[in-house]
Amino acid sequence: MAQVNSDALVFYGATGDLAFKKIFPALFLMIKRGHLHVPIIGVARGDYDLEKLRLRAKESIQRYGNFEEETFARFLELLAFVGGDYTDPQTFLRVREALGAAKHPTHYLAIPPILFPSIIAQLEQSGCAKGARVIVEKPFGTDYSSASDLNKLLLSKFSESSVYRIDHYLGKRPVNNLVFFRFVNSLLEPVWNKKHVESMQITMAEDFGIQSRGAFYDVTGTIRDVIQNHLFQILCNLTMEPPQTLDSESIRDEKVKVLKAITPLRAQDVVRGQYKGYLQEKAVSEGSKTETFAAIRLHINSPRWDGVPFFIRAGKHLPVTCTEILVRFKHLPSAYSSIASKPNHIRFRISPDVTVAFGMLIMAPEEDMASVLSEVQGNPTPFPKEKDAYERVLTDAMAGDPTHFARQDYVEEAWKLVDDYLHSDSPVFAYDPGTWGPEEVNELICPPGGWNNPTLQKK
């Protein structure tokens, strides 16, 4: 049923924070663009009813979306509510009744993973799983074992083609543009290999802390939260081979091949940090060794990338909020090598703005035999009706397009890369908020030529 359009959407956790901040605004835009015209059934525990859900949806869209009355009226026509406990079979019988004649519903589990087993069992017992898809939110497991167990649970009730594992980063247009930019522009492919590329680095910086999310973050940390999923996805987009065809399975096959070619993390390839003041955050355990910063070095053992080091860095309370990629190229041997002051580079900025910049050497002012690095920048402008990440992934899931979702083998291979390290006892170095992490980073995990520290223009 890979290309069958869903005829209903049931989302669990309708009163939760994710629904309020992301799901309601995404559904509203899907309706506005004409991409959603089937029943939307919110399910939640507690004393909610349909009227309360309508008010919460309106507040959500007014705060996080572009509210307008005509579209919201259509939203209300589609919206229904089922209240009840997720362990109660009667709740799911009411869901089945609310689905009416729907034969291919999508069930979106926007809830904590601890509730998945109960809901998945109830979906089957109530008949709600028949002909259905299921969307599950990250985190998809906390290590390889838990991810594998979750996959077994899902695949015992649903086929792989009916399971959609959300990583909203895959719905971001700038992330997917990396693949497009590589393979559509012929000037890159001849130099996109170990012969010409010296190193690649990916930085995901945030200038804020854990923002009252201590209970979640203290059992998660930076590697689990953003590196193992979001930043590995970026790495795959940068390094995958061109797929034979543009169907979703061919594209996802190439991403899995990248992960299988990476050497699992070793202690000498990781530096973890924790910002000073983290231990005083609410719900953080006394003496916690959870990292709020991590820098890792990877190697891809493939004919294209063998010998090229890849560096990934992410953290909280850094100087800016920005996600950026820097690809440095090797110097070509020639008579001019002695005056090539710095290597060429390509810089991709994914957020907060989108930038593609080529770092080129030019003749230094007033000196004929000296060079300086100068960037040529482009700022791709989003289309006027650009989709939000959640709007994109939900639209794709409802249409049966799995391209922007993680497949079972991808999820498990990604966990394999970090699993041994996460279960080891490794040091965590302190760093001052507003700096680029602990000093040990530049001593132990430093790209050739140093880290690229993104800067933002002040508004």
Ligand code: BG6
Second form
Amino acid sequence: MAQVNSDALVFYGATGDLAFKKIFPALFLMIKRGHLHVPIIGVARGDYDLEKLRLRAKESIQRYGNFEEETFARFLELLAFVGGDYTDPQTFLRVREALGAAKHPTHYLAIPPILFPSIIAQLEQSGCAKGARVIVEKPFGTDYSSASDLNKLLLSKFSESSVYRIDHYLGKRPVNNLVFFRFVNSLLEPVWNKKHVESMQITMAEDFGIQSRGAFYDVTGTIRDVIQNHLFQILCNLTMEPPQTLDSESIRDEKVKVLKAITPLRAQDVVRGQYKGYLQEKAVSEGSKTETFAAIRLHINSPRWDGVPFFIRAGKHLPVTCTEILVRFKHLPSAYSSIASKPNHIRFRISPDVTVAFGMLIMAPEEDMASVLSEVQGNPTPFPKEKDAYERVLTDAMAGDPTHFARQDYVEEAWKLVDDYLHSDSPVFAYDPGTWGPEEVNELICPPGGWNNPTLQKK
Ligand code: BG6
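Alongside the form predicted alone that was just displayed, please also present the structure of the form predicted in complex with 6-O-phosphono-beta-D-glucopyranose.
Following is the full complex, with the preceding chain placed first.
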């Protein structure tokens, strides 16, 4: 059912945290830009009604969006509410009734996956699944086997082209710019390979802890939370081959090929860390060995990348909140080799600001035979009407464009890479909050030339 505009949006979990922080503000902006003018039906369990949902939507948009009355009035005209238990067939008959004449509704499951089986079954039995598409939230399973079961369940009632698996990193413009930048600039392709690239490293640092998400985080950890999904997507964008055409499947095919060429994670390629104080966080189990930091090394066994090491590092309670990529280049042998003090690099900052920087060597001041590294930077001008990641992915899903969603084979291949490691027993090293993870990292998982620790300019 690709490329058909949806004519209604039903979102389950309307009173939840995700709806409050992300979904209401995104829907509001979609309405404001004229991208959403179909009925929006919020579904939730418990003691709720339309009036309460309207108040919650208002509070959410006031807190996390750019609230203004005129758009909000349009929002209220579109918003409806259906209350009831997700296992009760009556709930879905009421959803069907609320859908009225809609032929291509989108059902957005913003609820824990444990509820998916009953919802999917009820959607079909009530007739709500007919002509519909379904959006599912991350986490998509907790390992290969659960993800594959989830896929089987979804695909028993919906076709793959009607399933939209959210990874909000694919809604981020700077993440998509990685592919764009590589393939629109003819300068890069000749050097974007094992002959010239020495290593690549991706750092996703957050300067805060697990906040109030102990129950979720303690059974998840950094590898499942952000590496298996968000950071693998970044890695694929950096390393995929150019697609034959720009349709969604050609692009997604290339990403899957990258994952298939990666050697699954081995114990010697990972260092896990846990910040001191984690065990005292609410809802964390006693003696938990869940990681709040991980650094990994990967190899892509393809003609382009064979032998190049790729490093990924992510963690909570690190010195800054920043996602950055550093691609280092090899020195070419020449009479100048001994003067080249550092490797060339390209640095992509994804957030909090967006930067593309080339690190080049220039003559050191007042010395003719010494070099210093200097960056030539391009800072894309901030785009005032820039879409938030959720707004972008929901707009795409409503329009039937699956490019920026994870396909079935992609999520399964991504899980295969970490599955054996996650099911094995491995050490977790303690680190002090506000540092770059446990000391063992620099010894065991360290890119040639060291980790690039992003710094932020003080405002
Ligand atoms: C989520 C993770 O998927 O991504 C969080 O569950 C993480 O732990 C968040 O903080 C980071 O997203 P962003 O868009 O703020 O970089």
